[in-house]
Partner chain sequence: MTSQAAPPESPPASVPEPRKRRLPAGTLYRGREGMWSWVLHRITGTAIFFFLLVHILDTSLIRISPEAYDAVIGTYKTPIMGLGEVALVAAIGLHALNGLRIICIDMFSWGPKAQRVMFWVAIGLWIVLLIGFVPRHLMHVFGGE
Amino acid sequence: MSTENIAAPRSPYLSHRKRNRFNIEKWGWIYMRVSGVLLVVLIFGHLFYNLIFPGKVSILDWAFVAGKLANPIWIVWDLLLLWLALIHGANGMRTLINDYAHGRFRTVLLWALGATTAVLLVMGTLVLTTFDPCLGDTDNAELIKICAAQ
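For the form predicted on its own, could you give the structure of just this one chain?
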């Protein structure tokens, strides 16, 4: 048996289309590693600011959240946390669906996952970017101060 007609695995003789194809599995794998590292930092920062920094958990109320979301840095922080965590989780679910579902059922699950992820990203982004703590009545002096400053 002769191997003279078999091209080397990374041979330039492979079709151009095959060599330059976008590899979603490779980029999904890279995304999971990078987003995982970023999520550790974002989550521990979130937990530190909300649970350790105030001194006690009982201080977490509407005024605390309103004061936090009045700062654009925390809006960006929470948006990064939302987007990275939701896409990270959806990518993991995509991998599980690809491993265990087959045929039309797999297609339906992938479409449902994509639609759910898109809806949750849009809704979460709208909540974080359009949040107005000054809507409604409040008796909290700190919140009144924040609303008066606007």
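Numbering follows the first chain given and starts at 1. For the two forms, the rigid core is made up of the largest set of C-alpha atoms that agree within 1.5 Å on superposition. On a predicted model such as this, the values are computed, not experimentally measured, just so you know. Compared with the form predicted in complex with its partner chain:
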The other form holds:
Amino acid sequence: MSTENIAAPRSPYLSHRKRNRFNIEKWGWIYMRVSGVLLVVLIFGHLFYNLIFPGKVSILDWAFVAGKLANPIWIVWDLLLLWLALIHGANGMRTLINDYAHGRFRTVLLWALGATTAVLLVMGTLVLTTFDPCLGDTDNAELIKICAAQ
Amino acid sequence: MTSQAAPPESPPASVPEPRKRRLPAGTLYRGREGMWSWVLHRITGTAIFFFLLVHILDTSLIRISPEAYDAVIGTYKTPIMGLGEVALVAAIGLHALNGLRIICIDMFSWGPKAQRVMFWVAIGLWIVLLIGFVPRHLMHVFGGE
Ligand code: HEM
Ligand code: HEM
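Output block for the form predicted in complex with its partner chain, input the form predicted on its own:
After this comes the whole thing, all chains and molecules, with the earlier chain placed first.
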């Protein structure tokens, strides 16, 4: 390092950095808050429909899911839920790894987290977008009509 | 601070009473509600994350075969899993309500001052949520309704 590299006295902190640079930590912070608000609606809607009304844990089965996902609105709902919740959770876990793990262990964990998240995002998206509600038996009258028409 | 300056037996009237020891003013994350809500937020967030990993895998069975999916979702109906679902909903409820509290603290000028009140509001709403959910859910699990 030569003397020319030393900033002038009293120059503002980080002024030598390019301004308006994309700051990933800032956007992560904003993402946690925006996704959090949306997830309240998405998750409680999901839990209410599946566990309270019209669903309940004792009647959940493939036919119930097929009847639900025959409606594209629920496919979009689940896609939003999948992407927002998984990225929110993964970004939160990244914070915890950075807090508690050090050195090589941290690097390994961060890569494992990233890989798991990417695989599950792709797989979950494929499951929801290629699902065929006519694959199995159902006693849902509307579904039988839709599937017979195909 | 207080222990060092112990007042003599009968202090002159002018010496002020030693101040009671307390946390530095304006602390949000050290001690009491601020700290415990942070600990709970971390624990619940981590638990939900691991549930979500498994949950995306079990849901993917809908694409493979109805029989495979029904076999796995059947385990959700056992008593032990039923209690697990209560724990999961309790964790989500707490994380969500406290998450909204964090957002209010960051977004509004009155947020940091109201953080302690908002913590207890969140706990109150959480209890209401659980009263609404738990008895019904346990009836579905144990009554088989
Ligand atoms: C229900 C709606 C939710 C809301 C309102 C919410 C809100 C938040 C907020 C605001 C934060 C940021 C805390 C901070 O920066 O200090 C956060 C962190 C976190 N969230 Fe959520 N969240 C929700 C759902 C979820 C879900 C579904 C998961 C798991 C898949 C999750 C996992 C986490 C984790 C692991 C953290 C990091 C905790 C930490 O840094 O201490 N959250 N949440
Ligand atoms: C015990 C509580 C839960 C039950 C019984 C349950 C049940 C289900 C069912 C039956 C499905 C199939 C599709 C649908 O119904 O829309 C599903 C999908 C899904 N659930 Fe849940 N769920 C629960 C909790 C959660 C929570 C807490 C989250 C978020 C953190 C979540 C996120 C998802 C996602 C992202 C999908 C779509 C998965 C994919 O891409 O294939 N679920 N869930």
